[in-house]
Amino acid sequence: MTSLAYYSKTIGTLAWTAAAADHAAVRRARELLPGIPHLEVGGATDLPEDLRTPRTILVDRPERRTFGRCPGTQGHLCCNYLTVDLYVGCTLGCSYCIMQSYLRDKTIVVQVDDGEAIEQIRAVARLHPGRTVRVGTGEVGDSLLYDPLFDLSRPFIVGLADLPTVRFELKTKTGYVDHLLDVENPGGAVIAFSLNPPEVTQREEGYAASLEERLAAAERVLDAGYGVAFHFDPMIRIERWREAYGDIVARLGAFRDRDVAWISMGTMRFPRPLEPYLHGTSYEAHEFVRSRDGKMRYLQPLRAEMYRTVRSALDRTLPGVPVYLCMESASMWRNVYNTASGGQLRAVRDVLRPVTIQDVVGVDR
């Protein structure tokens, strides 16, 4: 489905706040969305009561920072991923999504930023000379859902393009990044991409682009000068799930070649709030057991299992590529990584910040 068609099918108001008014993305999106009702109210609280929807887009410009840092998930280490929050919600439909427990039901919000966020990104990588500074706006939605609607991630990409040690990441579950194709200078702009097995995608993710779909827009990317990233995240312990995330990485061996930036590994998991939403799911029956930071996650074991079968088989078919583990403790850091050599973990500490992997793994600088 085409980013257009996709938009008139599930958006049935675009609304802006008196404070964005002027800005370029109202005027483009008025522009590529002529014929659904447009609104202009006073403030994000002034939105009619029927309107606060899924199906409204609210185009704001915040008092408050969007620029900060990923929360990370208490008693797990976290990757130090700093986050800028452009886009608000997210309407794919994946059954896992967390966002379903504190923003279901809600408005689309679109948070336009004039250029702060920017300086403040650059003002880290100054503080910091010689560190991988990573940022990325796919923390509470998907970076390119509506970004050809609205082209917020455009100055992102050019403003910090002179920047060796910034990559600046969009996550997403789509195929959205033709809009993005001619930019000049892409610089060190990672656009990343979730994976799952088709049979996970088909039933659990909604209208999220198919695997085949990503793929081939993760080739585009890097035929325009991108890094591309790739998330199996989350994995679930479907039949045969060695085979279904054997055959993906398998995939990935087309891209052993290119600039793959980094692969992240994280099991399925949830706070308590998300269970009601995850009935007739086909993970319903799995077992989950509570974890330090009160989220539902598999068995150890099992988690390490599966971390341990997609991370040799990563290693084997995209050498030197760093993979790390997101909201996992340090116990299983050591689990799945206790085979690795020096120079992958070495990797994964400088992809890392080297805030937290060092101590966990011993790697010496």
The other form holds:
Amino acid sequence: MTSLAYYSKTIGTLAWTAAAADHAAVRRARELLPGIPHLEVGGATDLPEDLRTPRTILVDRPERRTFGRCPGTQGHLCCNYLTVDLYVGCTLGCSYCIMQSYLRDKTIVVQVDDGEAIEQIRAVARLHPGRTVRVGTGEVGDSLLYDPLFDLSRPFIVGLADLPTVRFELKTKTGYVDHLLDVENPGGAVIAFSLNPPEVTQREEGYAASLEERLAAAERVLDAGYGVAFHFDPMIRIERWREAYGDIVARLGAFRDRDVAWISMGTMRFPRPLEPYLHGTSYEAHEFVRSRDGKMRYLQPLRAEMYRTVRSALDRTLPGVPVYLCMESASMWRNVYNTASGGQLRAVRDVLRPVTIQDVVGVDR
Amino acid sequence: MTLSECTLESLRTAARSDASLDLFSATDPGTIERVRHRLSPFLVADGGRRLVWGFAVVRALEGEPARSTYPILSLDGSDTDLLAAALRMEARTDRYTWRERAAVVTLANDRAIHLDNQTTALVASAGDVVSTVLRFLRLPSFLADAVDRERIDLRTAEFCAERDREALAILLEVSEPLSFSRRKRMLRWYCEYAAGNELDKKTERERARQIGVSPQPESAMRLLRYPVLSALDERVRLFTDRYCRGTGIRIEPPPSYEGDEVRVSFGFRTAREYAVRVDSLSRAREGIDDLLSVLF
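For comparison with the form predicted alone, kindly provide the form predicted together with the partner chain.
Next comes the full complex, this chain leading.
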């Protein structure tokens, strides 16, 4: 489905606050969606009650930019990812998404930026010369689902392009990349695609693009000069998981010797209160147990088996590409990486090494 | 509101009135009901033509030697007021069965009686009475019975609603001796297992029967729902049976098998006890690799 067809299907109202009224993103969205009802409200809290649904997109200009770290999870190793929340909420409808519970029935909020976040990222990079700074917008929403409509990623890509150590990452389950292909110099920008086997995508990932569409989009952005990343997350232990994930890895062979910045792996996990939402999913009867951080995960031997299998296939298919685990314990890292070479570990360490941001933007770890 | 007296026949006539509020007809007319009329007046409205509260007492008086008159409290007001008065008289907030709650909501719906928060709070002090009753009324009757008899909670019953009736009946029966929470857990395991494996009705019944004839139905259910976890437990049990039984040594894998460290503990009072424990630990060395392999 094209982005405009998707918007026509899923957006009922376009709203903006008085503070955001003059922003180019609002003008662009109004031009692209002329037939969709729209209204201006004084502030975010003034939105009428009946419009507070995911069918409403509210564009706002926050007084203070939300810039921070990926929260990670207690007792687990974190990839030290910095986040900028441009799009809050998602309507793709993936069955496993934590946002299904805490953002259900909430408005999709677009937080426009006037360059403040870009300056903050630049300051972090200046403070840590030679260190990779990973920053992305996909923490609380899909980075590209609504980006063709508002074009908020472009200023970040352009504004950070001259900093070789900054890897600005846009994470998506869509193939909506074409509006960014004309950026002349994407610098260190990385467009990252979540990957799952077709049977998982079709059954559990709602309106998300098919695997083919995502991989085709990855080809296009590479051709346009971007780096790409792939996230096997959440990996789901479907019946033929070895073959299914092995098939995806085999298809990634097409990206050998191209700019694949990193690959992550994370198995299905969820906070316990989300358990009722599993009803009716293909993984309802899978064996989840409570981990040290309180989240439910597959039994450790099952996770380890999945990570070792996929990591080993990735090492053969895309040698030299850093592969890291998302939200996993130190013991899991030790087990999965006990056969890794020094070069592999150095590559992963560079991805995960934290940078300090509190001195620059007043954000604590 | 006036307190006066009337005959039992008048009360029976009022009880038969279509406009009366017979809410708790299922209530067993037991001993308490038989003595209640000595302590409480009947509530009536419309000059005694409608009985508002005291149906169970009227029924309990069947066959009893009748007194010449009974105390009645005549009420005025809307049906909401009368319903609230009946509930106050009943004085069983939070102690109504699900069917009684449903009777209140159904009656209010049939008679277009507005159920305000103050009135529903007389039924249950917390939660939304109307919406939970509507959920209860949507249940298949056998699950509604189980909820009404407090065998399972409403949410578990809803979770089970798509499963085969015969299979659930077997599981409800075999889980009867369990505590409420263990019974609930066992049924959830079954439903997750059946849904996740897309069992057809015939297979559901077969599985339920297998569980039913097992000497330990709860363990049999856990084995089906968590086969890998059960297998890990079994391997640890075999290790401890073989190497630790009677030695005073305790082996503990990490909770949920999360982590890479197994804990061993023992106590001793004498040097000889210490030597015996260490000797036992040395013998256990041959099984340690297998034990550790449960973690990864």
